[in-house]
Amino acid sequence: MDKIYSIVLAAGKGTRMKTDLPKCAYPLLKKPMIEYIIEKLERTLIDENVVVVGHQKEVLMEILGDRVSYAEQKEQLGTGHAVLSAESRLAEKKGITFILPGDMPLMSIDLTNQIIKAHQEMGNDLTVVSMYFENPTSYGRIIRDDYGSIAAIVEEKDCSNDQKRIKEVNSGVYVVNNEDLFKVLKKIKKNERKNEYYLTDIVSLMRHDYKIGSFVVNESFMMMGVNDLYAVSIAERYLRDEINKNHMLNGVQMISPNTITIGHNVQIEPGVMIMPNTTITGNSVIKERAIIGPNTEIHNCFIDRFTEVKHSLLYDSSVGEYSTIGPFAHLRDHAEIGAHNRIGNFVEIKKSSTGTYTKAAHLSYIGDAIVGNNVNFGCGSITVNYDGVKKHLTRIGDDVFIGCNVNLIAPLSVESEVFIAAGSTVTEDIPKGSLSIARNKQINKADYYHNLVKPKQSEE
């Protein structure tokens, strides 16, 4: 059986996005747009994906790596020229090619397969994917002849007034037999007004000698192109609704799901409850019976079962089972929180690990530290990990009590079964079983107020 290929047109600059990124690298729900497309194509009937790159090609190539083949469009000379850029990859290969824009992240796996199967079953040489809009502004119009066959596609700026009233429009998606595609592309003439080669011209070039068919998509939102920041918001809404729906049908409880954003790759087990105004993105995993939110942001994190995270920010970190995080906690840079921990109000943990039953209830900073089991950080206690030049490690053993407002000056090792008195600034290692007191002797100056304040008042 002939192979099936795709050409994804991703060479655009994304000028209307107001960004330096190439358009297809722009994030939707914190994930590059092109990734949605390639991930879906990899699960379709397509055997090989070719991505046409151009502006800042290295950005897209870094995102996709060796998952796809690449063709480069060195000059922005239109969609016809972009597809022709893939000639060296596909011209000698027998089969069919599925062509789509790289800014179309909503098209489903099922729809892609349906289009391909329709092309094959109808025996078409070219299949044009179209849709209907009541107000089809900015779309190319499908021009049909007296027999209902597609005769041409006319871009809106080139349409006559009568043609502008046509409601069937071009989606920008095509399926073409490879043997015909590149022969016809070389016959396209440059559009004088735009100085570009239009891919749409293959219809008029093929209509007499080849079989052209159409596939009409009813759910037109799947074919929307994301060309500006307003379109980004619309695409994200569709993605959000579909993702949330699937999770809820799988047993995830969501309170006010319209306020909840879940990324495309997030895994959530049944029995999880997600509260309002929560965002979970990246490759996060949320295990059963966890409660997440409200007002929480989680990115690339592992949250174990029976854990509660509320009013907090967690990035690239993990939390063990039966732990509570927040409110107003911040975990980042591979913080690894053990089971049965309590990380409370205004506590920040960075690049550190904690054992089981460890607590930092409020107003603490734990950075670059390895912390054992059953450790208690008193209010305001911190690891002082930065000397102005380098970051240093703090090691804390098991069963350690750290009093309020303690400064642990790294590099430092605190052995197990240690007590550290409140207000201490610790600069030396503490041996096992010790009580450490590192603060100056209190000095009370008698009659200080009387001697300092009263004379000033009498002078006035």
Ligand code: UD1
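If you're wondering where the values come from, they're calculated on a predicted model, not measured in any experiment. Positions refer to the first chain, counted from 1. Compared with the form predicted in complex with this ligand:
- Shown are candidates Y322, L239, Q163, Q120; the hinge separating the rigid parts that shift between the two forms corresponds to L239.
- A rigid-body turn of 14° separates the smaller part from the larger between the two forms.
Please supply the coordinates for the form predicted in complex with this ligand, as a counterpart to the form predicted on its own shown previously.
Since only the chain itself is given, any partners or molecules it might have are not part of what comes next.
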């Protein structure tokens, strides 16, 4: 059997994106565009994927590693020239080649297979894949002859006013017999206006001596080319909808799903509820019956069952079962919160762990601390972990009550069953079972107001 190859064109700069990254490496929902494409191609009938790289090739090669073969296009002289760069890899091989642009992340596995099969069944030498767009701006237009056969593809900038009105557009996807392809590519003439070799010219070049067929895609959105940041937002919307739908069908409730973004590798168990304006990304796991959001961002976190997280930011952290986080909490850099905790308003926790039934309900900073069970951080109490040069550790045992506005100056060890008086600045370790008071004794000066303030007022 002849083999099936793909050539993915990803050497271009992506000038219309107006960003530094090469276009095909640009992330959609934090995953590079090219990865969507290769991931899907790997699950089609295609035997080998060849990616044409050029502009910032190392960025794309870093993303794809050795899961594909590469062809290099040293100078970006257009899509025809890009395909020709794969000549040394493919020209000698018998088979068919599926060509697609590296900026088409929405095309499905099924559709790819259907296109390949249609090419084979129709016995075409070249199959051109097209679709209809109500607004065809920026796509090449499909020109058909009087018999309805494809005669040419004309780029928007080269279109006459009549041609501009054509709504059938070139998807940029073609299936073509290998040996014919490389013969024809060499005949493409440079487009003088753009100084580029257009791949689209193979249609007019093959028109008389080869069998050209067409495949019109109904789900036209799948064929959209992502050329600018507006298109990025549209593609992301489709990807987001698809992911959310799968979670909802799996028993995850979403309130206003169009405001909810879930990454590809996120696992959410049935019975979870997600409120509006919530983003969950990275390798996050959300266990059953958790309520997440509204207005919450979670990245690379493990959130256990029956937790509640609202109006909060959680990065690279974990939350134990039955705990509540927020409103307005910030967990980061390995904050490992135990079960049945309450982490409340304006509390930041960094690189620290807590046992069960621990609370920091208001206005605390806990950094570089190992905290036991049943510890209560009073409002405004903080670990003072940084001396201006180095970070230091605070250890707190079980059953510790920390009064309001306490400074725990690290390195520090507070043993179990300890009370710390409000307003203390603790610099020494506290032994088990103590009450620690570390603040100045209060002085009340009698008759101060009458002696000082009143005479002043009567001077007027």
